[in-house]
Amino acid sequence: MTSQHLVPVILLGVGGVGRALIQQILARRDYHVSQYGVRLEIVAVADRNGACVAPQGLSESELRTIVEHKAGGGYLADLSFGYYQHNVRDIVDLEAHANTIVVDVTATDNTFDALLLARERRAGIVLANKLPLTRPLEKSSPLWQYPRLRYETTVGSAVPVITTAQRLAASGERIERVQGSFSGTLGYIMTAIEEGMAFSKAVLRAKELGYTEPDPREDLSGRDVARKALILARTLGWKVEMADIRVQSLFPEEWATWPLEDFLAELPALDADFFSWRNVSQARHEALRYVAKLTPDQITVGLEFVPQTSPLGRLQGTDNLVEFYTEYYDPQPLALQGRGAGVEATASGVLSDIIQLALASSSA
């Protein structure tokens, strides 16, 4: 019989990525045991005000009930084996130890104290949530300096952008610039416009497909791309703050405070501008893209016209593209391309981070 290294997992967040992660852990459990001798046991799952906890591991039946219940819009506290909680730090305090892996797939900054506690307990930490890593460096440095942190999916979903950046930084190779399309959501919208779809319809379609955040303004404001650029820059060793990044929003600033329904209803007012930009780009044999550009001196994110024949110009759908121009990769960059949106791909990347941490722990 294959020996098993049992790894307790605390899951913070049961949205689309969290539910997909639970399903992937269950579907691949036998594979992980046979291939690596690692068995992941989900001992706690928490949403914004509830939790389900089982120190020996939630059963497969309970986990499938959680997935179904949350997909239907329910709360964990309403389940027969759930209870109310208003601070996920308490869940980490209850269940985390050095062998545990705490996984944050939320989109909130409210998990930060829980993650610091996980660090104190020497637990592994896996993040899909970008917010803890984009706090001011003075506050977020305990996480950045923690060797048992993994955060691959914060930039590029399951595309290994972070791993590549870490390897380049570790080599001491001079990084001259990084550029690309860091948002599968905005990539989808831009190519939909290119194919003749109105901007407003492209946004609504992306939302229906689950490509956008629950509030698409997180994507359309450029904030999400800016956070990815910040995380990537910090991974490369650049001391950068969010205020240092120039960000172009795709909607007027005053719309940011409107109720979501009002914002979505007003989107058609922007269609004419995007049709005009599309016509200009086509007349110039260029493509309209939302581009991030990083150098040690400046980071910008916003709309750009790029040659249709360039890698960015040829990019389609939700694919991300990241190009590293370095001491040895210039003029031809080191390029990474792949699916950049969708909960399944992100969950797969999170699961890979969990297994890597588990293996490092078992061999230590």
Contents of the next structure:
2 protein chains.
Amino acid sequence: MTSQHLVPVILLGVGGVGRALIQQILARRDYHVSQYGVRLEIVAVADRNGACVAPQGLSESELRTIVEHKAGGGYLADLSFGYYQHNVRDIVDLEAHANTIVVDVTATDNTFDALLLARERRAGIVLANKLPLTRPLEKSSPLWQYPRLRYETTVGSAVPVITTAQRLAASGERIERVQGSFSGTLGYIMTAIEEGMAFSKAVLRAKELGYTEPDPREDLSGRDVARKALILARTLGWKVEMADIRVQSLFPEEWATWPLEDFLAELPALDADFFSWRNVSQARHEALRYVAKLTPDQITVGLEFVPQTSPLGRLQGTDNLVEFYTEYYDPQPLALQGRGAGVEATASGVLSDIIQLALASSSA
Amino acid sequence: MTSQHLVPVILLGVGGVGRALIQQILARRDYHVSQYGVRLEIVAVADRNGACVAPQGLSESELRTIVEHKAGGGYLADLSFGYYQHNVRDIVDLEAHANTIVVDVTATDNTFDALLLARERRAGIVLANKLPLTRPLEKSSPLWQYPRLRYETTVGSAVPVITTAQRLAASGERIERVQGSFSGTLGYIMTAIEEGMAFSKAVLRAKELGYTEPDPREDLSGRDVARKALILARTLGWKVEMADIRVQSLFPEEWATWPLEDFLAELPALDADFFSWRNVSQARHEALRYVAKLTPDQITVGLEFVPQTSPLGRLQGTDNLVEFYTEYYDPQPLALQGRGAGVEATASGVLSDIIQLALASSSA
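Starting from the form predicted on its own shown above, please give the structure in the form predicted in complex with a further copy of the same chain.
What follows is the whole complex; the chain from before opens it.
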């Protein structure tokens, strides 16, 4: 490929990952042109109220303005260029064709119709957003069956968990079990507890460091890990629904509906349990981990005691670990490890997906 | 994709990996049809003297006959069906078109012209053979630049090292260093030495177990690891040649030309060195490993002392480990681990490459 292949990008979402992605696309544009002959042009950036749109591509200075403005908490509506007060489906309707790549880095359900429209237009789709893929299969199968979809960063950030699962599924070798620590947030909290910190304090510290969702119950309920397990299972070709996953929450069910301050204030009531589990586990040379475990028969997500000397037991901080036990990887698994959080690493994984989609459609 | 997509496969090489691949293709044909709508038909199987060819696909019983016959050490020339006494380029010339996938699981240089012809025909190419990719760039760049090439199993067997490197290169993030143990064979020998076995005995044991090449100097010279390092570096986009790699051989240079028996008989002369290195390393709580280390400035392959508690130090037996240190994976690397040997795992990785190539060309 010697000629330059122009690829329009529609970006849905301008949170931390979206802003990092814009910056990386700008910083690496020359590299992508010289190395792959691919020139990415961001033609639309959408937040929850509307979008900045420029069919020929937003300029570098416009994009930098967007990044700074959103980092300051502003809305795109307040900007003075190319703003349309449309929903995301309208933006896709306006701008997407077969050469376009629609990138969803939101954490909402509201992009679903826009993604289905992108599929109809034969546009490429890249998701860091887990929600479209965790709907009931009846709803989400048009996405699952779409060959021009990439979603590597929905599980394990940029660690290539999905790519690996896709390769194993493609070969058709028997998958016996997949297990691991899929949450950098819960990994951080478990490590802190192991080092003697109270559970409540570990949660607050994780929140301060920006590791948790704004409402940490999203993490502590296990829901986010369950979503990742569901996406991984479906990638392996298993026909499973969210309701099939046994999820252990780290707090009592009735706390789920409380105001956030009340929830945070009550957290120390759970400290004693975690202290005693920690003491039991250390006496047994084990470590307490929040583990996802997938077999063709059952998927569970919850607390486990694992040997301190096992890969899971040795895991520290926000690192993720995923172990695949298969027909040929048993007793020793195929294992992937690396940081499971951080907006820049995730943005970099999204960018890999974008470039590889662009290359796949230009080469075949 | 609901219709059935017929994909003709030309298989070059019927050693252990080739035979395992034929068996896997047969055993999983129904799965590949139902899951992906892809039906693989092996239209030619070549050994060093010629090929069995059937444009409509060799039958299951013919393929089983080939597998058994080759496992017994026979030549395809002795079979009574579809045999042509042609070189591999002629076979590709006869059978390859844009829908075909040419699979090279030989360990020879003789397939190169056939692969270039496959490229001209726009056929897919899957390599487990490292040699075509380790020629000088001037020669091999037509392959390197070919988008319908897959070669995941050339480094780390089916552990997705190449896929990961391709993703990192696509994103464009800065690669600081890649290091690891790329040889299941040398990993086994290092572990055995650590456990107190003499070097010479460990080599002979590895040879008995089928872990080494027929001539173990291929492994012990570091040449095979250097080839993997070269392929990995080029995958990262680095313009390097074999001569740029500093390779430490585990035996004196002048032994390279000896008859194999003389070489094996002389091996115990090296035992004392390895014993003393092992003792030094244990006293320092270190482990002796054969390590490949790649930076943008320098690539080295050789013996290293590493901390016993590091991932490389904990590595046991034939497992491979590859650690990527990048802009976003530092100080903790993105790490991949899993068995680096075994004909069935490698065949399964080759099969992933074949199916993914077939899907890429049918979907875009």
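Computed from a predicted model, the values in this text were never measured in an experiment. By rigid core we mean the largest C-alpha set that fits within 1.5 Å across both forms. Numbering follows the first chain given and starts at 1.
- request: For L236, state whether the C-alpha moves by 2 Å or more between these two forms after rigid core superposition.
  value: No; that C-alpha moves by less than 2 Å between these two forms.
query: Once you line up the core, how about L267: does its CA shift reach 2 Å between these two forms?
result: Yes, the C-alpha position differs by at least 2 Å between these two forms.
query: Is it true that R167 shifts between these two forms by 2 Å or more at the Cα, once the core is aligned?
result: Result for R167: no, shift under 2 Å.
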